[in-house]
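Form predicted on its own, single chain, as C-alpha cells, below.
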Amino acid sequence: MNGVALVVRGLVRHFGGVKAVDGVDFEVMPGECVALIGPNGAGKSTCFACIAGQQRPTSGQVLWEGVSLLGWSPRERLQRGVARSFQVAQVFEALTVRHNVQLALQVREGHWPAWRPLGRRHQPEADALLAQAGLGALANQEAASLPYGAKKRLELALALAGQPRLLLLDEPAAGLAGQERQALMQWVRKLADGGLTVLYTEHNMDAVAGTADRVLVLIEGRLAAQGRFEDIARDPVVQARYLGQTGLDFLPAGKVGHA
C-alpha cells in the first residue's frame, strides 16, 4: 500500500473539565481494515463522532487523503468518497429494500435530497448491490418488517452505494446475534481486501479478530495500544485495563476468517 488514506493527529475532545479524547494520534492505509476499541467511558464513540463528523473537535486535525474532513457536510464527505454507518441501523423503513439502494444511489448523482420517482432508476445496480449483501430475495419487501440483521446489511449496502474508498461503520456487528456477526464482519474484510479503507470501532471481540489488520485501543482518551489483535489481546495493559484474559479466548480458534 501507498501513501497514508486517513491521518488523525492531536485529537482532543474536551466536554467542560472532563477530557473525552485527550491527543490521539493514528494513521490509516489505504485498503486497511482497522478497529478502534476501548471499554465503556474510554473515549472510543467521541473519538469515532469526531473522525466521522458528528462531533468538532476541541482541538486536532482529520486529513483525508491530505485534506482535512472537518467541518465537511454529509454531501461534501460523500463527494470525497467518505461513507459511514451508524450504531442503530438507519435505512428509509417506508420504502421497499431495492428503493433504498435506488434512492442512495441517486443521491451519488448529485440529486439531495433525491425525492424523485424512483421507478426503474438504477435497478440493475442497486440489485447488485442487494446480491453482494445477501438481500436479493427481499428485494421488494417494506424495510421496515426486514429483521435487524438485515438492516444492517442494507445499511452497509446503502453506504457502498456511494462508492466510496474510505467507510466508517460505527459497531457494525452491534445487536447482531453470533452467525450474523460472523457473516457481515467477513463482508467487511472482503470489502478492505477488495481496497476499500474501514475504520470501525467494535465491543464484541470476535467481530475484531480476524477481520482487522490492526487495532486501536482507547483507555482514558488515550491510544493505549495498537497492533494486530493477537498482539494487543496479550498486551498486560490492555488485558489489565480492558479486555483481561478474554481475549485470548479468540487466539485463534475464535477467529472471524477472511472471507
The other form holds:
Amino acid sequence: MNGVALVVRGLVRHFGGVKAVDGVDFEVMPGECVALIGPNGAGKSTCFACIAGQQRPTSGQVLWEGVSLLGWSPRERLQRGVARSFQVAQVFEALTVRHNVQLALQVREGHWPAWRPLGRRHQPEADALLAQAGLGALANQEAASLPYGAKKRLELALALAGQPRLLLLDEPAAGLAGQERQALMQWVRKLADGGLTVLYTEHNMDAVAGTADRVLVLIEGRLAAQGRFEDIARDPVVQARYLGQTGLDFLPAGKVGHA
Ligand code: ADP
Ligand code: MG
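Given the form predicted on its own, state the structure of the form predicted in complex with adenosine-5'-diphosphate (ADP).
Every chain and every other molecule in the complex is listed next, the one we just looked at coming first.
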C-alpha cells in the first residue's frame, strides 16, 4: 500500500433508517496522529467501532498494512498490532492498578489468565508502564477506587501493554478537564512522536490543537473537511456546520477568521 498504514474506503454503517456513517474515505500514514472530530451524533463512535472491530460496517473496507481488518477478533487485531480504548474507561475494576497491567501483559503473551495467579509475573514491565502513565504511586490501589482521570490513563496503559503499532482511542480525554486533559493529550502526542500510528475521536477542538497532525471533520456521517487544525478552524463549512453550533470559545484566540 505504498506505506499507508490505515485505509478506510467507502465506510457505511446504517441502523435502520439512521445513516450513522454514510460513506467515509480516509487514510492514515505510519506514525501519523489523526483526530476524527465532529458534533455529538456525527457518527464518530460508530465509524471508530467499525474500524476497531466492535461493529460490522454495512459496507466498505478497512485495511491495516494492506490487509482487511474486518472479521478479525479483538485478540487477532491485537496480535497484528492494533489496540483500542473506550470512550468510557474500561479497566478491571476489582484488580489493583499493577495487576491490571500485569494481566494485559500476560494476555499479550497468549496465556489466558483466569486460573493463573499473577504473582510477580511481568512486574518490572508493568511498573515501567505505570511510571509512563504517571500511576506509579497508585500501583497497589484497587482500580475501582481510582479517580476518573487516573482510570483513563490506566486504560491507555492497558492498550499499550499490547505493544500496538496502531492505537485507536475513542475520546481519550472525555470526562477530563484542565491540566488532566492536557496531560493526557500530551502523552498521546508523545506516543505518536515515538512512532506509534494514532487515530482518535474527539468532540472538542481543544484536544486537537497541538496533538493531531491532521484533523478529519465528520458531520452527519460524512467527512465535511480534513486538514491541519489551523486550516480546519478557519474553514467556512466547518464553522457554519460545527463550530458555529458548539461555540468558538475553546478555539485559540486570533485563530478564527470571521467570514
Ligand atoms: P458520535 O460518536 O459522533 O456522537 P455516534 O456514532 O454515537 O455519534 O452516533 C451517530 C448516530 O447513530 C446517532 O444518530 C446515533 O443516535 C445513531 N446510533 C449510534 N449507535 C446506534 C445503534 N446501536 N442503534 C441505532 N442508532 C445508533
Ligand atoms: Mg461518541
